[in-house]
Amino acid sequence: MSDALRERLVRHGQDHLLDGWEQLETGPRQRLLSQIESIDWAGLEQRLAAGDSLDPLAARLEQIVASGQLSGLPHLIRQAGAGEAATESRRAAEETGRQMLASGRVAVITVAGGRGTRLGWDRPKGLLPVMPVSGRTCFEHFAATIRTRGRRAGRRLPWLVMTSPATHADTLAYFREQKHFGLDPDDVVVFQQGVLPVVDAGTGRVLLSAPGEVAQSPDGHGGLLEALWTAGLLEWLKDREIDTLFYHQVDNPAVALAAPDVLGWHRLGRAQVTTRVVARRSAEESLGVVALVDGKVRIVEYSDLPARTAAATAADGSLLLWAGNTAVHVFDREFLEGVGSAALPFHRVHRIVPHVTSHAAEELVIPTAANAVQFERFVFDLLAFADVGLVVESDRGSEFLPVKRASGEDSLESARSGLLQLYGRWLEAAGARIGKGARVEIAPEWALTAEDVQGKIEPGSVLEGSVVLGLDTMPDQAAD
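Can you show how this chain looks by itself in the form predicted on its own?
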């Protein structure tokens, strides 16, 4: 190890990373040196100096709510809007969105950096068999939707998938094994987000995840911007004349992927960022809140929001901060280029992180409470740079069925159940009936919306057993 590197660690108070160095073999030593060299130590010092005080945006929102000055969201499109004007608005948006897809100027970005550890699934979430009857994985289901959207538009729909070091190799192998799910490999790009060192919450010292290995974590979904720049993908998109990016996270199988209405509202509203929201179930729900802060639409992460602010109510008892972030956004490519790769702020996230105390340690320390701080960027902080941040309300049961935990609300079980209920509503609206105990899944190849089902099934038909419309054959599954 060079004297310069040792002095740098001493200067930044991180020389503990050399404790037990002499116990390491050549391979682990080289890995450790590479990790140490890659860390922006000055940047880490700045993040640590910011301390653990209330997030400035959260503090400002708390002040606005407490003063009774909270304003309604501008540019808000309520999906539940009734009447001829709302219907015409949606039709115009859908037609505009279809034209955008037909022009080949849209791409999909799926953020897939997480493993399903909290679900008892130690593989990438994208490989989770989420669909209730077919057992299709998240990636399979999204690929089928992308194929169908592209076929209808008469143009291929590029798909960018952002992974993390924990999911990258498995995701790449799965896409190759599945032959990119029938998509042109030239239209599918799997790229990796960056990582940052994890520090002890009390001392700010970088942790070791194992002898010879610095503890690191992905830099958050806001790392997307830097990852796009690093991988040259903004230029790749520009070369393909793609100007609109539909963004979503991998753990919501109900997402209306590249939905024409949302794309159309984004374009017609001249927005740089469009965000889909749902009404929050409760003040305690783990959803970021969407609100107007000093004239701009902003999103405050639930973990940053004081409980009393999250629970504030209007005169009728409803939540003042009613709009919950679903992690579905539409971005203009030129807007992202203008923001730059390093513009988003870092947030402190407290986690339980197992670690070792030195390179000579033989046992892993497993804390029982949050002991570490990870630094993450949030993609929704891009709203701060947008002239127009459009907000589109969604129906929770139709478009937001996240898989976040092992059981209960927002679990794999609840998402599968919600999908079966959704498809049942589509079929019943078309005049069909679902037999007692039947389990009916609709593949994207067969229908993407309730409107698609109209005319595809005989009114009065009764669906029995377990069936996947679009993958199974109808005559064997439906009885008049």
Given for the second form:
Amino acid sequence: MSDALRERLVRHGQDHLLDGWEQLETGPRQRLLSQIESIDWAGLEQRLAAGDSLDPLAARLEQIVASGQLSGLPHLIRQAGAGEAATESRRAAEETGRQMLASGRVAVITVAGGRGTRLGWDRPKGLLPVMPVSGRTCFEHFAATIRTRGRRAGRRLPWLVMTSPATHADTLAYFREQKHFGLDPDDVVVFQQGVLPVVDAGTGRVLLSAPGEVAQSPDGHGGLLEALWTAGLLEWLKDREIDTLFYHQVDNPAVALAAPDVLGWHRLGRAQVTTRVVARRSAEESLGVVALVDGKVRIVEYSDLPARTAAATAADGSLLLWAGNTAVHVFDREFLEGVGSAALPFHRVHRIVPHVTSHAAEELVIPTAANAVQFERFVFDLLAFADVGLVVESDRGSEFLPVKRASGEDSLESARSGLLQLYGRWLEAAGARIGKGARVEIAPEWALTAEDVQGKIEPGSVLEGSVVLGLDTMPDQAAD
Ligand code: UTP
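Since the one above is the form predicted on its own, can you give the form predicted together with uridine 5'-triphosphate too?
Let's see the whole complex now, leading with the same chain.
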């Protein structure tokens, strides 16, 4: 090992990583050294120096709320608003969105680099068999939606999937094994985000995940920006004349993926960033809040928001910060180019991180409470750079059924049952009935919205048993 490397670690207060390294075999020793070489130690020191104080944006929002100065969201489209004007505006948006899809200006970005620690599943979340009857995985379901949108638009819809070292190999193998789900491999790009070292929350010293291995974690969904630059994908999109990106997370199977209405509103509203929101379920819900801060629409992550601010209420008892971020966005490509690759700030995320105490340790320490800090960039910090941040409200049960935990709210079970209820509502709106105990899933190939179901099913018909409309029944009606 070079003196320069040791000296660098000493300078940054991280030379404990070399304690006992001589005891490692040659291979692991080399891997450790090249891992240490690859880390930006000065960058880590800067992040550590920022300390554990309240995130500046969260602090500002706290101040605004406490002083009673919070204003309503500008550029807000409320879907609940019925009436002719709302319907007209929606129609216009849908028409614009359809034209955008038909002219090939849109691509989908799925972020799938997270490790899903709260879920406790050891494979990438995209491989979760989330669909309630077919058992289709998140990726299969999204691919079916992308195929269907492309077919309707008469143009292929490119799909960019961001992974991390934690999910990349499994995801890539799965895409290959599934032959890209029938999509043209030229239209599917799986690319990796970066990683950053994980530190002990008390000391700031970098942890070891195993003997000979520095603990690292993906750099947050906001790592997307740097990853797009590094992989040359902004150029790739430009070459294809794609100017609009529909962004979503891998763990929300109810997402209305590349829905024409939101694309159209984004374009008609001349927004650089559009965000779908839902009403927050409670003050405690783990959902970022969307609010106006010093003239800009901004999002503060739940983990950064002080509890009293998250719980602040209006005179009628409703939550002041009512709008929850569903992590569905539309971004302009040119806007992303203008922001540059490294502009987003880092946030401290406290996590339980198993680790070893030395290169000679045989036992993994599994803490019971958060022991470590990860540094993450959040994609919604892009809003700081946007002149127009548009907010589109959605109905929670229709578009937001995230899979975050092993049981209870926001679990695989709650998402599956939410999907069954959603499809039930679509069918009932078209005049059909779901028999007692029946489980009906709707494949994207058959219908993407409640409106698509109208006219596809005989009013008065009763659906029984476990069926997937569009996959295993009604083949005569399955044509899209
Ligand atoms: P979450 O913040 O919910 O994280 O990610 P997670 O990894 O899925 O689960 P926990 O928090 O460890 O339990 C929201 C979305 O952002 C993606 C995830 O894959 C998910 O789609 N994400 C998160 C990334 O792509 N990269 C990251 O570094 C973090």
